[in-house]
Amino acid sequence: MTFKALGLAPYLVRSTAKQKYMEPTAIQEQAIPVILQGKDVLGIAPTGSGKTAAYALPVIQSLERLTTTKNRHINVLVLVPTRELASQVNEVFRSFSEELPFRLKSMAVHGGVSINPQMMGMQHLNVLIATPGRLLELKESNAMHFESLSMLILDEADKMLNLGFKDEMDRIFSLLPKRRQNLLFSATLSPEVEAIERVLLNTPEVIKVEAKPVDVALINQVAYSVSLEKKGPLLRHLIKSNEMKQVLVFTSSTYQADVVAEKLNKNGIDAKAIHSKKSQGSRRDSLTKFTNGKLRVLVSTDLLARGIDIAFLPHVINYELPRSPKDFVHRIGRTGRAENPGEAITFVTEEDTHHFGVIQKKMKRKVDTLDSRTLDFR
C-alpha cells in the first residue's frame, strides 16, 4: 500500500517521501481514507504506531477547500495532554506543510511559558494545537472563536484522562459548534476513554491495532552494577571492546540524551540524540540514517522509542532504568524481533538495585549481573 492509493493529494505524497516516510502504518492505512471521507473516527493504536501522520495528513488536506475565514476564528484543534507532545504535533503538521499549494498555519500553545506571544500567534492561524488548561485561558482572555471551527482531534485521550483534564476538556466541549468532524486517538479504550467517546463521536468508524507481543525469550539480557561516574566509560567500552555497530541508548531525559550523545562523538564513537527537543526534520534524519545503518549509536528517551521499528536491532542499552517495568520490556523488544537474537544490556547503579528487581519481578526473568569493576576500562 501507498500513501497515493489512500487517496492524499500529489502534494502530501511529495511530503511523505521528502520526510522518508516510506509506506504507511496500519493506523495511517485505516484512517486516512475514513477521514477524508469526513467520517468521526476512534483509533486505538499503541504508541509510536503513527497516529499523528494519520490524522494530521488528512486533515491538512481537507483545509486545502478552505474559503477564507475571520482572523482568530481557527478550523482545527488538537487536543494533548503534554506540552512536549503539542510541540512534537506541530512538528508533525509543519514538516508536512512545506509543499501546499496553499496557506496553512499550525501553532503549538501550552503552559509552564508566557501567554503573551501565544496571545500573538492566533493570527490568521488554521492548526491550533492545545494543552486543555492552556486553551481555556486562551479562550478566556478571547484569543480565538471557535465559530469556524470544522474539526476537533483528541491525541492521546487515555493520557489526559489519567492526567486528570476530564473537567477541562468537558469545558472546552461545551464552547466548541455541535456541528464538527470528531477524531479520537488513544493508546488504550478504559471505560473512560469510552464514556467521552459515546458524547464526542457521531457513529465513527472504529479502528484498532494491536500492539506487538514482546518475546523476551529471544532476547539476551545482562546487567552491570556501575557507579554513576563510570557509566560513560563503561557504555564506551561495551561499544568499542565488542564491536557494536547499530546500538539504541537508552536514557530517562533528553539532557541526558544529549550528554551521551556528546561524550561519546569525543570518544570517536558516531552518535546522535533523538528526542522530543529536536525538530521533526532531525528526528526523522537520525532514525533514518540509524535504521541504514550510517549511524552507530542513537541515543533516544522513552518519549520518541516507541516509533523506532528496526526489523533487527542487534544491541539495546539502558544506560538509565524507566520508571516502570513496562517500558523497560518495550525498550529491550526494540531487539530480538523476528526470530533474531539480540541483546539487551542493562546499566543498574545502587540506587537502581532494588527497583531493577522490581522490574525482573514482572518481566519473570532473572537476568545475570555482572559487576563491571572486573572489566578493564577507564
Second form
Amino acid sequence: MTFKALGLAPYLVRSTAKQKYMEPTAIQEQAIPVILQGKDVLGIAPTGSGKTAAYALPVIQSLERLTTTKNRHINVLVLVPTRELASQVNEVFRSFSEELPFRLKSMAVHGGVSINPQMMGMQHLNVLIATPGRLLELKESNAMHFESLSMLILDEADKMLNLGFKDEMDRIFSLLPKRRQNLLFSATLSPEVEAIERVLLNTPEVIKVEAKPVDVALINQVAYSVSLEKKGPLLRHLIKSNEMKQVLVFTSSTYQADVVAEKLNKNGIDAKAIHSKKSQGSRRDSLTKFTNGKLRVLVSTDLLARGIDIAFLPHVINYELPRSPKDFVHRIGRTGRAENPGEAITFVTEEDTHHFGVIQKKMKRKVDTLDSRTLDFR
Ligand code: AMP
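Moving on from the form predicted alone, please list the structure of the form predicted together with adenosine monophosphate.
All chains and molecules follow, beginning with the one already shown.
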C-alpha cells in the first residue's frame, strides 16, 4: 500500500517521502481513508504505531477546503495529556505543512509556561494542540473562539483520563459546536474511554491495531518466595539495597496499593499510590512526578497502570500476582522496551506457587525463584 493510494493529495505524499516514510503503518492505512471521508474514528493504537501521522495527514488535507479563519477562531482542536506530546504533535503538523499550497498555522499550548505568548499566538490559527487545563484557561480569558471548529481529536485519551482530566474534558466538550468530526485515539479501551466514546462519537469506525508483542526474552526476571507478612520488609530491602530510583510496584487491589505506599513512606521511601479511588488531582500529580523521575515509587493497580507510558522503566515489582498471565506480561513489558534491559521482580507466596507456574508456562519462560529467607533483611 502507498500513501497515494490512501487518497492523500500529492503535496502530502511528497511530505511523507521527505520524512522517509516508506509505506503507511497499519493504523495509517486504515484511518486515513476513513478520516478523509469525514467519519468519526475510534482508534485503539499504542504509542509508536504512527497514530499521529494517521490523523495529522488527513486533517491537514481537510483544512484545504476551509476558508481562512476569522481572527482568534480555530478549525481543529487536538487534546493531549502532556506538554511533551503537545510539542511532538505540533512538530508532526509542522513537518507535514512545509509543502502545502495553502496557509496552515498550528500551535501547541500547555501549562507550566507563561500564558501571554500563547494568547498572542491565537491570531489566524488553524490547529491548536492543547492540554485540557491550559485550554480552559485560554478560553476563560477569551483568547479564542470555538464557533469555527470542525474537528476534535483526543490523542492518548486513556492517559488523559488516568491523569484526572475527565472534568476538564467534559467542560471542553460542552463548549464546542455540535456539528464536527471527532477522532479518538487511545492505547487501550477501558470502561472510562468507552464512556467518552459514547458521548462523543457518532457511529464511529473502530480501528484497532495490536501493540508490538512484548519480547519477554529482553527482560531480566527473578522471583522471591516470601511469606505474606515479610512482603513489606522485602520490598523495602530490595529498593534500598539495590538503590532503585524509579520503581513501579503492582498490587491487585486499591486497598493494598494504599497500604504498600503508606508503609514505604513510613520507612523513608518516597511513594505514592495511584488507582481509581484517588482524586483526579492526586492521580495527575503522582503520575507526572513519577514520569519526571521526581517520585521514587509508584504503587499501582493494573487498570490505571495502562496509561503510564515511560520509554524505559528500570524496575517493576509484582507485589501481588495479577490474575491473568496477559496482565503479567503487560506489567513487566515496561522494563523490556529499550535496548537496555530492565528488571522485573515477582513476590511469590506459597499460595501463589501454582498460579505463578501457570504464568511462566503461558509466557514460555522459566523464572528463577530465590528463597527470600537467604537475604539479610528484617
Ligand atoms: P507515533 O505513534 O505517532 O508516536 O509515531 C511513532 C514514530 O513513527 C514517529 O517517530 C514517526 O515519525 C514514525 N512514523 C510514523 N509513520 C511512519 C511511517 N509510515 N513509516 C515510518 N515511520 C513512521
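Residue numbers count along the first chain shown, from 1. Rigid core: the largest C-alpha set superposing within 1.5 Å between the two forms. This is a predicted model, so every value here is computed, not measured.
Shift of Thr251 between the two forms at or above 2 Å (CA, core fit): It does, since the Thr251 C-alpha is displaced 2 Å or more between the two forms after the core fit.
Rigid core fit then Lys39 CA moved by 2 Å or more between the two forms: No, its C-alpha moves less than 2 Å.
Threshold 2 Å Cα movement between the two forms at Leu12, rigid core reference: No, Leu12 moves less than 2 Å.
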